[in-house]
Amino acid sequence: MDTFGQLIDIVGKDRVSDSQEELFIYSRDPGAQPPRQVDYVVMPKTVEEVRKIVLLANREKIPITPLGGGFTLSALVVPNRGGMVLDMKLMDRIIEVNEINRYALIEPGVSQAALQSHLKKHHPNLQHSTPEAPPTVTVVGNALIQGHGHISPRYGINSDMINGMEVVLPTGEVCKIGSCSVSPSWFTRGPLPDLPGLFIGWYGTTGIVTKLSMKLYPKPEYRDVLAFSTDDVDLIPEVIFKVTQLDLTEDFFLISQEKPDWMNHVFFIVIISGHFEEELELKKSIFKKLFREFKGEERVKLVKDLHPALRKRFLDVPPLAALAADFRKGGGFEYTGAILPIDKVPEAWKKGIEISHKHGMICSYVHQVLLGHSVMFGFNYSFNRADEKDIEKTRKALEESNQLTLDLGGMIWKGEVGAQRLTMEKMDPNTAQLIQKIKRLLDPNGIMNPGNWEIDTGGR
C-alpha cells in the first residue's frame, strides 16, 4: 500500500489530503519566506494516531513537520524537504484546570482564545500568559518556541511556565516528562533532570508534544495603563533598569513608529494591576514619582491625554501594540525577534532605522521587557504580498537585522532557516556539534522537520 493509503488507514480519508488546493495553504505562512513543497497534510486526533504516523514516517523515511497555529512568520512549520505536515488542530482538549495548584493540562491544538475563554468562564481568578498574536495561535506552540506573553515582564517567558509534557519521540515511543512521569499530578517539572529542554526551542526536530501542563497565574481585578514619552533614545536602558527595579509592573513595553508624526517618539507603556483599588492607585503614584526623577523637563513626559482607543488597545489581553505598525497595501508583516541585552537597545534602535530607510521602509518598533534582564526588540517590516520586489526587500532587511542582532551580542528569536545558520556559525563549535548529536540520537532517521538547526545546507 502506498503512503497515502497507509495514512488513510491511520486517520481516515477525511483527515488526510494530498490535493494541491489544500497543500497550497500549508506550503507557506504569513511571513516573507518563499513557499516550499508539501506532499501530504494529516490531522490526527489522538496520541495513538500520532505514534502510528511517526512509525510510518520512519519506515518510509518521510519527513514530518508538526504544526500548531502556523503563525511564526519565519516558515518554521513549512517543510524544507517535503513530506507531511502534521496539523495538530483537532487535538484541542483542555483536559484539566487545577485551580489550587494553578496549572492547565492541554493538548497541542488548544488556541490562545480557547484557553482564555475557558478560564474566563470557569476560573475567572486565573489567567495564562497570552502573547500578542492572533487568537488562533496555539498555547503549546508559543511555549515551545520560547514565546512571551502579556505577563512575561513579571513571570518570565512562556517556556519557563511549562510544568511537564507528553511527547511522541521521533522513533515512536511516548514519554511523560516532569512530575507526571512519577505522579498523577502535572504540577511541576522538577526536581528531576530537566528533560523538557530537549523539546523547547528545537522547532519540532526532537519530538511531537501531545500534552502540555502550563502554569496559571492570579488574575487581578483592577488594571490600568500609564504612558511616558521621550526623544532621548540613549535614556532607554536607564528607564528600563529603574522601572524593573520596582518589580510592580504586569507588562512593560516600548513602542515607536515614524508615521504619523505624533508617534515618532519613544513611548514607555507601563501596565499595572492590583487586587484592590488602593493597590492600583499606589502603584500609579509610585510610577509617576519614578518618572519625575528623570531630571529635565524634556527628558521624559507623562502622556496625560492618552487616546481612549490607544488605552483600550494597550489594556487588551494581549495588548495589541503591533497594530500600530505601518501595514502597507497587501497586508504583509514580518519582523526579526531580537532578544537583546538592555544596554544594546539604543544602538539597535539607531541602526534599525538605518536598515529600514535603506530599503525604503517606514520604521516601527515594538519591544517588550523580559523580566528586566533583556528585551524582545522587534525590527518590524511591512510589505505588499502581491509585490515580489517588496517581498525581496523585506527578506534583505531581515537578513541585515538578523546579522545586526548577532553583532550586538543578541539572540535571534524563532529565526527562519537562514537565521538559524547565522546563529550556528556564530555559536561555539562544540555546542553546535552537541545539537547535532542530540538530534541524531533522538531522530536516527532524520525525519523530524529536517533542515532546521542543521550546520550545513545539504542536511545530514
Ligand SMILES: Cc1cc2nc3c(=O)[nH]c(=O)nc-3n(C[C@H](O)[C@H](O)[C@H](O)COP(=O)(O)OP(=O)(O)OC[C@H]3O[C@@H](n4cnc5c(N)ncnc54)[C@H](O)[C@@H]3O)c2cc1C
Contents of the next structure:
Amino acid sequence: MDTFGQLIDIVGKDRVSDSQEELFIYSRDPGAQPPRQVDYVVMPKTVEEVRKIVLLANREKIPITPLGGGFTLSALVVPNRGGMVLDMKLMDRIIEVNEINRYALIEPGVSQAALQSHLKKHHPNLQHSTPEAPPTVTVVGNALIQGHGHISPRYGINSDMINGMEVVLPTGEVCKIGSCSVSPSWFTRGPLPDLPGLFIGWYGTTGIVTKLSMKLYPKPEYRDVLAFSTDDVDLIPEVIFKVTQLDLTEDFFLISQEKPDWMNHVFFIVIISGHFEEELELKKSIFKKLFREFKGEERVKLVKDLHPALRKRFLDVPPLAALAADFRKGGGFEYTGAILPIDKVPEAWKKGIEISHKHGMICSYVHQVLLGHSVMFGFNYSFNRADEKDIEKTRKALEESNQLTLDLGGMIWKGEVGAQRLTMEKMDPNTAQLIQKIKRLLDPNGIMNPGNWEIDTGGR
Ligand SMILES: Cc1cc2nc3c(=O)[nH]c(=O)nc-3n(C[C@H](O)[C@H](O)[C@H](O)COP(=O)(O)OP(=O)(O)OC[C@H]3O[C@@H](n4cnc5c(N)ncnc54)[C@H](O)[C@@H]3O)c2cc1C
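Please could you give me the other form, the form predicted in complex with the named molecule, since above is the form predicted on its own?
Full assembly next; the chain just shown is listed first.
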C-alpha cells in the first residue's frame, strides 16, 4: 500500500489530505519566509494514532513537521524537506485542572483562548501565562518555543512553567516526563534529571508532545496600569533595574513607534495587580513615588489621563501592545524576537532604528521585561503581502536584526532556519556537536522537522 493509503488506514480518509488546495495553507505561514513544499497533512486524534504515524514515517523515511497554531512567523511549521505536516489541532482536550496543585493538563491542540475561557468559567481564581499572539495559537507550541505571556515578568518564561509532558519519541515509544512518570499527579518536573529540556526549544525535532502540564497562577481581582514616558533611551536599563527591584509588577513592557507622532517616545507600561483594593493603591503610590525620583530631573514623566481605549488595550489579557502592526496596509507583520541583556537595550534601540530606515520602514518596538534579568526585544516590521519587493526588504531587515542581536551578545528567539544557522555558527563547537549527537540519538532516521538546528559539523 502507498503512504497515503497507510495514512488513511491510521486516521481515516477525512483526517488526511494530499490535495494541493488543502496543502496550500500548510506550505506557508503568516511571516515573510517563502513557501515550501508539503506532501500530506494529517490530523491525529489520539496518542496511538500519533505513534502509528511515527512508525510509518520511520519505515518510509518521511519527514514529520508538528504544527500547533503555526504562528511563530519564522516558518518553523513549514517543512524544509517535504513530507507530512502533523496538525495537532484535533487533540484539544483540557484533561484536568488541578486547583490545589495549580496546574492544567492539556493536549497539544488546546488554544490559548480555549484554556483562558475554560479557566474563566470553571476556575476564576486561576490564570495561565497568555502571550500576545492570536488567540488560536496553542499553549503547547508556545511553551515549547520558550515563549512568554502576560505574567512572565512576574513568574518567568512559559517553558519554565512546564510541570511535565507525554512525548511520542521519533522512534515511536510513548514517554512520560516529570512527576507523571512516577506518580498519578502531574504537579512537578523534578526532582529528577531535567528531561523536558530534550523537547523545549528544539522546534519539534526531537519528539511530538501529546500531553503537557502547565502551571497555573493566582488571578488577582484588582488590576491597573501606569504609563511613564521618556525620550532618553540611555535611561532604559536604569528604569528597568529600579522597577524590577521593587518586585511589584504583574507585567512590565516598553513600547515605542515612530507613527503617530505622539507615540514617538519610550513608554514604560507597568501593570500592577492585587487581591485587595488597598494593596493595589499602595503599589500604585509606590510606583508613582519611584518615577517622581526620575521626574525630579524631568527625564521620566507620568502619562496623566491615559486614554480609556489605551487603558483597556493595556489591561486586556493578553495586552495589545503592538499598536500599529499594519503600517504598510498589506496585512503582513513580522518581528525578530531578540532576548537581550538589559544593558544592551539602548544600543539595540538605536541600531534597530537604523535598520528600519535603511529599508524604508517605520520603526516600532515592543519589549517585555522578563523577570528583570533579560528583555524580549521585538524589532517589528510590517509589510505588504501583495508586494514581493516589500517582502524581500522585510527578510533583509530580519536578517540584519538577527545579526545585530548576536553582535550585541543576545540570543535570537524562535529564529527561522537561517537564524538558527547564524546562532550555531557562533556557538561553542562542542555544544553544536552535542546538539547534533542528541538529535541523532533520539531521531536516528532524521524524520523530525529536518533542517532545523542542523549545521554542517564538517565531520567534527
Ligand atoms: C501578533 C503576534 C504577537 C505575538 N506575541 C507573542 C507573545 O507575546 N509571546 C510569545 O511567546 N509569542 C508571541 N508570538 C509568537 C507566536 O505566535 C506564539 O509564541 C505562539 O504561541 C506559538 O504557538 P503556535 O501554536 O503558533 O506554535 P507553532 O508555530 O505551531 O509551533 C511552534 C514550534 O513548536 C513545534 N510544535 C508545535 N506543537 C508541537 C507538539 N505538539 N510537539 C512537538 N513540537 C511541536 C512546531 O513544529 C514549531 O517548531 C506572537 C505572534 C504574533 C503573530
